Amino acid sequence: MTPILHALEHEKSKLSQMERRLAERILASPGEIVHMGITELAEQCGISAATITRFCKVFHFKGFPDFKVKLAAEIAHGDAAPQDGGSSYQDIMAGNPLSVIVEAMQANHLASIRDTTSLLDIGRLEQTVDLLCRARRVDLYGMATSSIVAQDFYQKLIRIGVNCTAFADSHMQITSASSLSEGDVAFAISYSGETPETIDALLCAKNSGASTISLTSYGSSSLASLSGISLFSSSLEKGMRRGDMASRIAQLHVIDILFTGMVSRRFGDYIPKLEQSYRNVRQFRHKRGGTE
């Protein structure tokens, strides 16, 4: 099952009668939707074309279009994945050999990144970048698995130069969102999108004029209605035994996309600063006996 198809199984249960209908309608026969027009699948369903376009923006799509577009690049990604490579992701086994265990962590992790690519909107990043390249200064919010993503977009900005900070206490996260202001970001984290702690910050953020960004797993969710702008890695890691692994690398996926594409658009300010940051640790490394 592809990430939007997961999404729409997984939020079923939270639509309206008309909404669950269409849900039902796409679940049973993605194919055929993609060649559908919206009249068609509208009198199919016994809805209206509006009920169509509302249920899309629900799932983050521009209308029916830009979903049709978005799932059939699914389905043909989904179609030319190797069958030892699929999307079904690999739980903790007691007595599982380690080569068994390399395996199953490698698909895991390609699976990850492969779905979380298929989920990303190159407009959505091209926002996110411009917002991160104009700040006078970036929050960062996340607690616990995603504060270490925070914590890793944190190293990475600081090294370029950006004015920026990764609270991983909610209390500090909450007191620096209050000092934002317009012209600042503020980039949520959160898996489930709905950590009560990362979402009152980033209200707070936005009460405070900051412009707001958020990375969840794919689907609606508090935190994603909440930012001005939403973007997602792969849900369909489940289960409390993997400890968020192959989840953990998506987002850092998604991250290492802002980053790049920050120096790559500011590549002679930004370089520069990598390339000095790269130099004094060394120097200064070396200055106490420390190691490559």
The other form holds:
Protein chains: 2
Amino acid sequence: MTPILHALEHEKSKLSQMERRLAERILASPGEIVHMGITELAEQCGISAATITRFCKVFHFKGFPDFKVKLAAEIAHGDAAPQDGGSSYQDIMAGNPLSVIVEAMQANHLASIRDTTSLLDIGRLEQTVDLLCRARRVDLYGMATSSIVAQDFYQKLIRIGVNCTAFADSHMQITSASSLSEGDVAFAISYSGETPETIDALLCAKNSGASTISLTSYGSSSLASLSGISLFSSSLEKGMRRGDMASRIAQLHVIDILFTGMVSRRFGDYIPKLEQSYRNVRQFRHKRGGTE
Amino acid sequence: MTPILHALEHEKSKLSQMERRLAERILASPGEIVHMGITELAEQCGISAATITRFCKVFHFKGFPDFKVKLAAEIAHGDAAPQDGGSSYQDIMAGNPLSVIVEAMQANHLASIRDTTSLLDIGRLEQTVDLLCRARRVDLYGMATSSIVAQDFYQKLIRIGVNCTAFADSHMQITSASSLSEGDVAFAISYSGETPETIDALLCAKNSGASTISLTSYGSSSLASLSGISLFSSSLEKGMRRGDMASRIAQLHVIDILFTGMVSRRFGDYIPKLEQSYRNVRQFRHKRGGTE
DNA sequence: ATAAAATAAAGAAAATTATTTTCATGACTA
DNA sequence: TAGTCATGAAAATAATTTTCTTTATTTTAT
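Provide the structure of the form predicted in complex with the DNA, given the form predicted on its own shown above.
Time for the whole complex; same chain goes first.
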């Protein structure tokens, strides 16, 4: 199932009555929805158009048309792409031979990258790249698995001379967040979007006047709601226990896009720094001569 | 090419000037179009919105929104699509619009995962899983980008109670390697396979009697040659400057396979520990209650 | 060959339609 | 009993489509 539909299914229980009715209608025949206007859909569900718009915002779409386009892209995925096991996530069970695991893992990771790409909102990416390029200082927040992603981004950013930090320690995150100010950027990464430490840090950064960006798995989450720009990677089905594997790869995929976007935008500034950083590492090593 | 885009390409010559300009804009980056309003697109092409609507009708769509939804569905089909085996890596250039970067990045990452999977040697993977499951102690070595991968593996391994370390500091790596002995495993990760610090650490581990495993980009490298088991991720074409992006994702892909292989093999031992580790994190958080 | 008529292309403005926001109401909750 | 929440109605806004007009191009009749 596609991330959007999956998210609907998953969050259905948390929705209000009318919203649930809408969710059910969408799940019943997603293919129809994409060719409908908001009014038509509202009538069919016996609800108001306003509710539909609100519903779309809950799921972080810009509005109903945006929802339609993204949904259309995803359902298209679903019934195509059978060349690598389809884009559905495979659960990995006990006692499977390694060859099965390899296949399943490949299917998962491929699906996760594809799904993430189709969820991406170019406009938001642009904004994010913009903020990051301009930022006086960038704070990266993430715990556990997400701290890996944060550190990865950190390594990239310092190579192009962006003033940034990535603390794995939650106290340091807060401390750093408190000292941000306008023109700074706080970037929070979380698989669930509910990691308290990360939420706290982002809130703190927001209060300090920094721009806030989140990268979470798709679906409504606290972190996404309270951040200025919310970016998403694809989420996995419930049954899949270790969803953070694919998620982490999907998040790195987004990070790579952001970073490349930055470099591409400010080629002249960044590339020399990047080259220099590579050169310095090599040079230093040669000088040292492998001893020590 | 998708039917819609193909049709545009084909009929382009028969269209009028302004319509051709529009068709070209759409063909240039179809992915962007679906997220645009008619007005925005009109401006970008220097034509009027009316022309766009007319254009859509020529191609038998109900209107522009209808066109967008259909196009979105179609490019979703096509965007992955290197099932022809031609999994070629795209170079990412300066000044590219983000939509192009997104597509290129997706192509790269998908290709890199596919290629890596096909390079994998199941036998070696089995051996590796075996060694890791039995190991008294596991050392993970990796510098810079590869240290991210090492830390990721570290986080996974400690969750299932494997006694392991992942130092980013090269002195600590050596120190730790020196204290290994038979029955221990040293796992070295490096994109180039030539990182001196990592090579030193692995050599040291080998001298101490530990089993040695390397994970590098495909090709002959010092690290691969001197390790007991050498695993490979896909290597990129020369032209691609920042190959470490895709490489890192490919390496994580391998790590995921190894880890899942371990869990799958010793399901009874590992799963309870894994569950416990998740539970503890949650529980601890609740106790704390979000204060502090 | 040239002027008038016809046709086609394209934009501007008007009309329409779709979507979003605001506001008011009633229902449920603490 | 105040307060929050869900919801729809209506107002506001935005997007799209249609109509109308202009301009350029081609055709045709002289």
